[in-house]
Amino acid sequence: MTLSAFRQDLRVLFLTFEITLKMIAVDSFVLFGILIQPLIIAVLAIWMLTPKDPTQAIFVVIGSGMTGLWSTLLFIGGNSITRERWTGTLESLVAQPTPLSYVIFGKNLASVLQSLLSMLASYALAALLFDLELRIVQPLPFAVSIVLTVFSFVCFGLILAPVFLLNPAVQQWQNAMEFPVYILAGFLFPIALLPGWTTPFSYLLAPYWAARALHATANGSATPQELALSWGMMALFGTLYLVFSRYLLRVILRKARADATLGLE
């Protein structure tokens, strides 16, 4: 791939990005999932925890706001493919020069940073409706794991599209692909209170890696050896996931040219 190549790829993937930015956000279904639903987690996860234990707050601020992650990027990302396709315009995107990896993950870059709002949303209606003081105690490792937890969901969305991709019967299963990435990564409680046989599992998620790094900054508990463990395997899986979604996605399409029904549904 020559440098001009390289920069035209790059050109296409931000303005995907920008062009998905602004579709969403007047976008009634992915405003609910990324605002109205995580709080509703954080209210009911605060009423419950806070009485007991009120410095647990912000482990549910944290949590609530990575359902919020999570759930636009599922919904999101599988369905902008599936969207192309209702469109008609899939063909022509797998048509064009661009690889199709570089739309897919400005699609997925603009509901992640999106998302981002949940966060903040949770943030605010705990201090405010609960009267609570919450603050992060670790703000520059916190920023760090912010970043590479963007790029680790981004990365991983990018494995959805290709399945999505070659059955568009998935779309029937999204929600109950929730809330197995919830439990199993730790979003609102530490896995070590799931069955030992499940622990393997979140091992291999990177939402995983990033609640554990995000939760641990923002309450003040990370350890160097615990911040280069979390933000090496988000990023060791965050370039794994890329890889292998170029590579997935090359074999289906390659398979829907020959069989002539990338656009059927």
Contents of the next structure:
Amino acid sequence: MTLSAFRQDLRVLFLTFEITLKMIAVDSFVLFGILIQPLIIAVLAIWMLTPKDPTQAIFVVIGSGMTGLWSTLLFIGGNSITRERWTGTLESLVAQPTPLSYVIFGKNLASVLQSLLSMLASYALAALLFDLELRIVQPLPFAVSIVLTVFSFVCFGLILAPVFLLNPAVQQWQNAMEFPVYILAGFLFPIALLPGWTTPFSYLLAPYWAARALHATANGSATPQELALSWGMMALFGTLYLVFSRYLLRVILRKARADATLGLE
Amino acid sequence: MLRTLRINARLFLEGALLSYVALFRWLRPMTYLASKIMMPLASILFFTYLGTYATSAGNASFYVIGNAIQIASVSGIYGVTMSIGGDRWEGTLVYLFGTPANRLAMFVGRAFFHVLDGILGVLIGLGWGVFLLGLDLSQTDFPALLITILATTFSTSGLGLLLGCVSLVSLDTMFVNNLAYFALLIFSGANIPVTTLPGWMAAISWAMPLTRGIAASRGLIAGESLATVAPLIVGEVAVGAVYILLGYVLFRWFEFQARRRGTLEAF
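Counterpart to the form predicted on its own, namely the form predicted in complex with the partner chain:
Entire complex below, previous chain first.
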């Protein structure tokens, strides 16, 4: 690939990012997932967790914000190709010279970055409405954890989108996939509460490592070893998702061209 | 008179069945399994683990019962709303309003199968609670619990009928549905005891469906008698009836306005 072609692909990525940002900013379904649902979960969790231990407030803020990240990725990122099929624009996207993965990456980046608002909204809710003291004890590692969280979530979305497109039966499970990740990733309670056999499933999820890094850096318990492990796992899973998504997209495009079913449900 | 009754009964039952079948026309066992069995299970597990983490493992039954009964609102809110709103989206509303059919039978019929479906959903939820989370039903008066579940699915379907009418005039149906469903998670007492809520929030709780049904179910599972929880069950039915009445008034108002303004199919 030449430098000029790469620059053009990046331009497509950022344009997709910009357009998606504008589109989802006025979509009430998305706004519910990004703002309202995490806020309701935050209210519930604050009510349930903080009377026993007020220091849990920052844990709740981060955990409920992460529920917003996951829900947005699942419903918006997961449908990023299927939505193009519904609107009849998938053929045009596939026919243009930029690989489809750049387009999906741009779309997922927009939805994941926008859903970080859920964390800010939960923060404001806990601080202003519930008058709870909130402090990020290790701000710099926390910022690095956020960057890696965004990267790993966006790459996870690159897997979801083609899987949902390839197999509509999996997409029927979309609603049922929301809470299991909240549980397995330990967004709002430690996975130690769960039966031991579920732990390997948690370890396979980038959101688990993201939650682990963000919770630990927020409450100041993150040791260098802990950070290296969580960051390393997020980077590893993000890269693996990226590589595997390229394979999945190739399969989809080959299959769609061979069967002439690109625009068909 | 008898003929009119017969026609209305037929309209009620056929309308109820067809709207349910039409709503789930895409339904395959796998879809039902995902949305009506696994999703509620995941929700029960999440809130029960959150609740026991917040309090203690001994309180698991509080959260299991609350969130199992809360499943009634999945059918009540989403199912009923989509049955009512579906007529608008599928373009059949204009034909319905063109018929001389009894509007009350037609309107209430939309909720009938969702009440039955909701009962099944709650029973499955309680079953998950018994098998996975150790819910103890040994003290339970089962017929009384069934009556309570029926009353609760009736009242949540009443809320669904009201929200369904909102979907006839709004494009943000799913936003409204999601808001109502998640608001119930806070206000219904499924996860936060109503007694711990501030006065204004407790007042909202008692004005919503589910709250009394959840309280009555907890009482019955703890060994209380039907007579003890009867006021809660009667209250739950009354709340449902008020929502149905409000929904019906809104439905007729919408029909009147749509005819007057010629906006029956406007989006």
